[in-house]
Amino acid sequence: MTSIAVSSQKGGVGKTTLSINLAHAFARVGIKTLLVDADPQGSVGHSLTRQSRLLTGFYDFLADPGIPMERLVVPTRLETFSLVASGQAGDYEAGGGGNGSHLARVRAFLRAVAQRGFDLCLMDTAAGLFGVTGDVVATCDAVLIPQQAEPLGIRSVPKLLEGLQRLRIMNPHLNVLGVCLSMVQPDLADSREVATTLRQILPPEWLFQTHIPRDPLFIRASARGLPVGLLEAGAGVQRVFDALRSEIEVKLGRAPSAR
């Protein structure tokens, strides 16, 4: 199984939107995918199922690793696409825990997911590379970083690089897949210039060619509890996530389903 953390230095970068639709892009080509809501705010759950706060989830497992996986995994209408809610977050909402204290339990969680036969575990994390998010990133095989295409977002990049360096010491095998621009508005010069600036700051292999547009379809999809590709008008945006999936497979050196 391949595990990928979707993480960012700051919030509001479209991380959950990317996680949901990227997970669907993998699942729709037959890759058995589990999307884990590792953000105490429960953003994935709020987007896909309104009952998410009632579900046992990831943070419950951190508190009690004896919880069986069948209590955590929630199937969707697509056979290859399942979810784990954030659960009852407790003190994690205030940033409690983490900083290495839950590495063993995150590893145990991923082992249990692999034993269920999943090919890919995609983990949507809280913003900031510290606390439980740091433990998740330090445990996963790879990390994907969304970055909004707005000038203010550039200011967080140095801290992001510093945080990734720290986590690679904890996890020397961590594959930094790169930065994916989100909320891109190609008709705005400021939005286009962000991509140019990032190319000057980041190693060239760290910036994805695929950009996620700012599109009102994402709001409609969330209102209906669906990935955007399942909307009647969502085929164009779905192609964006299919392209991102293909780039990730190249960076991984294989599709997550390859044995």
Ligand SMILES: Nc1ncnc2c1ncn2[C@@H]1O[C@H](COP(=O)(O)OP(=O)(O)OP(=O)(O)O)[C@@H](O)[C@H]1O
The other form holds:
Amino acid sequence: MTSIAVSSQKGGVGKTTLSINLAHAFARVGIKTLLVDADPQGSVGHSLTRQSRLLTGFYDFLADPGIPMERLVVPTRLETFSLVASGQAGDYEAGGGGNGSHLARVRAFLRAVAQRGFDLCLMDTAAGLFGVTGDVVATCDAVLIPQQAEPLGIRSVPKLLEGLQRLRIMNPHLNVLGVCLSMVQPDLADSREVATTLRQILPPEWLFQTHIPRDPLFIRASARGLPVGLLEAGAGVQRVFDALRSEIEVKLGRAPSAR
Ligand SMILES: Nc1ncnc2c1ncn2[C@@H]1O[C@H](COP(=O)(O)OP(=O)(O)OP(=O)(O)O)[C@@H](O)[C@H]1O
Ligand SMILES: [Mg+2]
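Show the form predicted in complex with this ligand, please, because up to now only the form predicted alone has appeared in this conversation.
Once more the chain from above appears, this time first in line as the rest of the complex follows.
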């Protein structure tokens, strides 16, 4: 099994949106995918399941690793796509503490997920690279960082690189898949300029060719509790996530799945 954390120093950059749609892009080609809401705000759950607040989830497991996986995994209409909600326990009930205090439990969680036969575990995290998020990134095989293609995004790059450096020290095996530009507006000169600048300041091997466009379809999809690809008008955006999936597969040393 491969585990990928979707993380960023900055909030509101499109982590949850990317996680949901990327997980669906993997699942639709038959890769057994588990999408884990590792953000105590529970955004994945809010987007995809109505009763998410009632579900036992990831933070409950951190508080009590005796909870069996079958109580956590929520199936979807797509057989290869399952979810784990964030749960009812907050990060404080999960044991609070500083960096590193949840490492053993996050590891136990990923072992249990692997034992259930998943091929991929995608983890949407809360913004910042500390606390539980830091422990998730330090435990996962790989990390993917969405970066908003807006002027403020550029200012956060030095912090982003510094944070990644720190995580690589904590987890020398971490595969930094790279930065994926999000909310790109190709019709706006300012957005194009930011995208070009980010392409200049980030190490090229850390930047995905694929970028996520800003599109009102994402809001429509989350109102309906669906990945964008399942909307009638969603085929174009679906192709973006299929391309991102292929890029990730290549970075993981695999052949891209055919569709
Ligand atoms: N490509 C996009 N096009 C249009 N709207 C988008 C896009 N990506 C995200 N959004 C919207 O922007 C907002 C923030 O996105 P999202 O929740 O995915 O970010 P996040 O990084 O998970 O935020 P947080 O740090 O709070 O967890 C949401 O309202 C979402 O619907
Ligand atoms: Mg989020």
